[in-house]
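In structure tokens, one chain follows: the form predicted on its own.
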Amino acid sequence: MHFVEVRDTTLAYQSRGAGDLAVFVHGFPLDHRLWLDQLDALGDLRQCVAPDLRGSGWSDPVTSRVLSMEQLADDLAELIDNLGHTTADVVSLSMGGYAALALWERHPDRVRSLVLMDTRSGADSEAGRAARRDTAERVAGEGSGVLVADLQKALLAPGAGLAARVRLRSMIEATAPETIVASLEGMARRADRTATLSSITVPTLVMVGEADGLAPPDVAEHMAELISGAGCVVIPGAGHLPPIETPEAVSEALREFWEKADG
């Protein structure tokens, strides 16, 4: 692991390759492990960069009641300064979503390239931020595992191999409870970004597992037909979390992308 301090807290990441850099900003409750896959795989193309959020793996543990997506935007801006870049392709999946359109919204200048995975560009209804809320009570209550069972039945595809049944679990009960309780209060309070997507000038790609039930490909067809110039790829045999069920068709959707963003 490497580490880095970004503003008032220390972030640790993963780093394979050289060259122009690529962030990978993981989901909840995860870590950099949900990217290690692609880290192999497209060391060759870029400098690959997976940090753990703050609160999040090897990172600083966070005191805050609230993990706000602006504050995950700014944390990412400073560590693509911190590292010697002016700009990243930045690649993101569900929460790390929310944080990547905070990121174009707040620091634009940093982005070169976008990909948005499993996510939405939405706030939370009123009933899944009541959700979220009584997520939170059964984590004070009995700990990171309590969610294991559930998120692994929501998250993943049915019929999901054991790797990736396993890498769930392993980051999961990795997470602390504080960092799960702040980052379900920070986004049920996350803005509506929709109107943001129509502002995206930076090459974009929207992906999707196609049995994704959280964040489906209709949403993420509707988001890319809502950025100009974006494509839209939906991944055979993934559920919410594509990199881990089906790691070589995400790495190979990603190096065509860049491939052609490079020209």
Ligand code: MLT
The other form holds:
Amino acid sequence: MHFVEVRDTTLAYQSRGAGDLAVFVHGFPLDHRLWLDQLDALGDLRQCVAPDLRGSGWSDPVTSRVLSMEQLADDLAELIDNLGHTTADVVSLSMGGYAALALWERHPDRVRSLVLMDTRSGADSEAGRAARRDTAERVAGEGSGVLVADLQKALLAPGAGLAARVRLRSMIEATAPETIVASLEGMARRADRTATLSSITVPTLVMVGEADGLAPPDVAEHMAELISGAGCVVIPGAGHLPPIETPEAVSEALREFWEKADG
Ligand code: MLT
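Form predicted on its own already given; the form predicted in complex with ligand MLT follows:
Up next: the whole complex, starting with the chain shown before.
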């Protein structure tokens, strides 16, 4: 692992390859290990960096009760600076996508291209916010492991292999309850960034697992329609976590997208 000071905290990150920077932003309640296969597959094209977001993985713990998407975005902007780059290709999944849209809104000059995977631009409904707060209470009382069974069912396609199940379990169990609680509240409070989509001027690819029940293909296709020139790739056989469910298909789609963007 590598470590870098970012704003008021220390972030851990894994890195492969050299050249222009690509930053891989994980979802909830996960860590950089979501992207290990893509890091191994794409290091010949980019310096591929997968950070643990504030409070996740090997990064320092959260110090506040709410982890906002704006805070995550500001961390990513400074991470790009502190790694010695001015811009990055940003690859994001789910909550990582909420942070990536906030990054585009707040620091567009840092974003060279954007991949939005299994995510959405809208805010939570009232019912969605209430469900997050119920989950936060359970986790605060019983620990992170209480989420494993529900999330394995909700995040993975029915036929997901053992490797994906084991990696998911290990990431959930390694995430501190405080981080889960703060992330849930940050997501509950996040802004609707649908209007931001039409402001995106960098090459963008929207990707989604065909069996994603949380941010399904129709949501992805609608987002892609609102972003000028964006492509949309639906990944067969994957649910909400294609990077660990169908790693080769994700790496291939990223390779094709970057090679096209490079001209
Ligand atoms: C994620 O994978 O990051 C979460 O499913 C996002 C969410 O709960 O909205």
